[in-house]
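Only one chain is included here, represented as structure tokens and corresponding to the form predicted on its own.
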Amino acid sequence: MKKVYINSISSITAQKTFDNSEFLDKLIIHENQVVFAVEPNYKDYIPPAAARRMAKGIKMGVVASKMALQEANLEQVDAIITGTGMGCLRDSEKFLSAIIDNNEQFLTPTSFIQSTHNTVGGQVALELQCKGYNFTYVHGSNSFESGLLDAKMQLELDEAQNILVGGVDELGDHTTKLNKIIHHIKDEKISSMEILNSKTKGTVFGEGANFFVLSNKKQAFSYAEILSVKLFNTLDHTELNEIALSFLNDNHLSVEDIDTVVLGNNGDVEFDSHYYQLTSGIFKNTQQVCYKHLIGEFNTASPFGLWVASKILKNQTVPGALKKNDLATSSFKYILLYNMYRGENHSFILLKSC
């Protein structure tokens, strides 16, 4: 089988990440529950009159799915996955308001065409033409790295050389007051810089875009190298440390091997002991990365890990603002990332430099 590799990276979230050239250096401190996305210039990528029909989350996912293709050298791709936990969710509000509204009578079907949650892939296969495999993932904060795993099997088996692979998600007002109601959210307003501290429930929200070119053929510019992808839709906290051993096995590697571990805490006191069971345990001598913290949680959060993975192995240093200890690293070779949301669909990715 074919190795695979991630030749370019695009980020949109609540930092200026859409700038490629930089990492990290400018942090945007927040200080809130919910955190909405640092938006580029959308007209140096989008017609401003196809804008204006644009919901937010479609326009993040158009625009950094360009950037990608943009930095891989490429015009055209052989396939588009996207992962999305919650579509286009204000278009989906909109429409169910409108129902309540007008009492389910004089409906327009624009905002119900545009709430579906394979919008974004259809969007970006319209801009590019791209008449290929286009296939949305919705298994919550499993979208992505179900994405991920689809578009890996197909280049192992050469069935394509170039897919575009993205995560996207959006906030929307309602749904917002809902996950505050339940607690989801986090009741106190709280500094970004402390939330991995909290012992309090719930999270910080967030919405972004990530969106990254796989290929079969190795380039002078590419990130990583992707070893492996698995998913879980339960484990239980105690297993943890046990799993991590078998996935590292698995791929002929020990914890010694692992230079970083980049994990999706959230500061929810509930479920970040998933986390703690392995900062304590096996990696308790690794190097410990964390980024939901800068960004917020959503069900498409853990791309950002692998943008931020996949910046470390290729620029060789970590941000100050990313690291969770104290330890350092002289240079990175491999990286493992673990995410779960709320003790459901955990993922491990493991990543090798090129």
Contents of the next structure:
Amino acid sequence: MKKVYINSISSITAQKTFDNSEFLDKLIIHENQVVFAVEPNYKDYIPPAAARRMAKGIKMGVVASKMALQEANLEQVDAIITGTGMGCLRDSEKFLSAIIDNNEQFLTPTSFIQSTHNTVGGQVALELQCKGYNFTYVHGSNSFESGLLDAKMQLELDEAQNILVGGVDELGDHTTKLNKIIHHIKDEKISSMEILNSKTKGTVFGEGANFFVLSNKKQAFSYAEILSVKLFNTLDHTELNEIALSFLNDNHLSVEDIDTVVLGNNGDVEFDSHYYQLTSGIFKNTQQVCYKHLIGEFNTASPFGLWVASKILKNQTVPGALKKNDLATSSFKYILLYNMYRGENHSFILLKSC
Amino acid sequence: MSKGVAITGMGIISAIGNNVAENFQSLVEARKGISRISKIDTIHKDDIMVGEIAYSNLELEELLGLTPENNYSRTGLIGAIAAKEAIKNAGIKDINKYLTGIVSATSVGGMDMTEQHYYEYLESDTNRRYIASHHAGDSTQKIAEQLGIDKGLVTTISTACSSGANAIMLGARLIKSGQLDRVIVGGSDCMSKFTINGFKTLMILSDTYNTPFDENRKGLNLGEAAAFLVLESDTVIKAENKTVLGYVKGYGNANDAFHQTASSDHGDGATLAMEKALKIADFSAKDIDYINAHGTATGNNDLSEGRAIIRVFGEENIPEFSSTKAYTGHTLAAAGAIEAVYSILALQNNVIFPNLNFKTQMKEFNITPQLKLKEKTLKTVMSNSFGFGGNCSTVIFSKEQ
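Having seen the form predicted on its own, I'd like the form predicted in complex with the partner chain now, please.
To see the whole picture, the full complex is given below, headed by that same chain.
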């Protein structure tokens, strides 16, 4: 079986992450319960006329894809795999409210077409003229991870050599209102720097696109090797330490080998206890890194965790704003990522430096 | 690594029946399930025809033994019914005895509930429990819960009308690569006002019975359905001495990269998908005994698919083909899954289901679908599914490994 490498990364989030020469050098401190993406100059990548027709999710996805290909020095890939929890949410809302408000009359197809979950995957294929394998996963907070697992399987078996994998989700106004009502979004405003210590229910919602070129050919510029990806539907938080240990064990590693754990804490007092099991358990003495306080929670926020881990392994440094504890690490070889949302769709990803 | 991907169980619910036996009966009796819409109040009710599942949500909830406080979307309800039939059919008593996952496909997800309560959610808390069941993955999680799959791999695919075929494809690859011993694969999509109006704006809904591959075809009928297959590895088959219904022999996925909602004139993506599937199966075109076509009865699909079939098989060497969309309507993300069940039924019974409602030969080519029920010894069936976003998928089923 071939090894699988991360050869390029790209990110559009509520921080200025689209410039890969930086690593969260200038932080944006958000104060709201909903944080919007800081967008790059789209017309550097897509013609303005085309960009105007595209939903925000499509723009973010297509541009992040192009940035990832550019960094990998590729014109084409063998497959495109996209993860999205909600698809182009704004168009779904737009089409649905038009149906209700106008009693099914005077509708136009544009927002319906864009509302389809696989629109971003399809648009990226169109832009790249890529006729290869094209999949879209839509499984909550395991949408991206499902794609990662799929890509890894193909690359290991050499069914493909370069695969574009990414996650994209956008915020929609009505859905935001609904998530506030059911307290999945916090009742009160909160600063980015306070989120991880929050004692209230719900989280801060965000949006973004994070794409990667994975390859079974290592390059001088590769970020990391992906050793393992594992998904779980439901896990009881009491068994997390045991599950994490057996995951490491399957990969012939022990807790001491892990230089950093990258965790999906989102400041929801009801569910961050899952992460606490690990940070107060087997990883008590390991450097702990969190990222969602900077970019908000969304179904495909976790690939930003992979972006962070890739950067740490390449740069051999952790920006202060990401640190959950004060343990210093001098060099980084193995990083473990763990994510879940509201107690469901758990994932573990194991990376090794190149 | 498992060499074979065996199918050991199947379950289905559609407009032509609430289980596998009823669906088969309708198929051989040429009984279609297309009617005027009865379960959704829409201003288009006199302009469209649909394939509805007979049960109401309340009846489905009772069948599943759910309490009134449940928050299952109709997609989740029908999915659970079909998946449970598949598990029973496969004779599975202890689901977690082997490493088991589920890969489901949906395009509608929980939209049926969202569209009913969209504004009401803001005013009243009566139905707010459905807010969290809107996202596409929720129906799969509900099905997993019904089957008792807790820790295993559970995921959802949404590639429009090719989703169901892609779920089967991923499942087969998970078995082959040894990631899972057993995986339940399929799809579920319920009827919704959202999709009715979406397809209406695209002007591809027929106002009468859909007529696949007919010169005067007027578009598709939307349908709702769910179907699941149980796929198991060689190891499980051997250890449990299981009856095998058929095998997933080949699969191919390609993108047309032509247009967001239309297929290319000559079916480039469809051609690639069929060719890839043949290659994985290590078959040549002449090894295929029957093609269960996508055949949605839209002007665009049937022309593009027909041309692609000609490109792959050659106009003189095309095996019998038919679309079963005239029976069920186009069931979107479930289409690839229900047609997988029909393909297995064809293999098991050595019978080719007729392409209903066909009257006039298409002008662009000379190929004609199978119009009458036909008995033929079948060793292999090819099933096509194509969707928006240029997604093209082909799965090949075989009787022998």
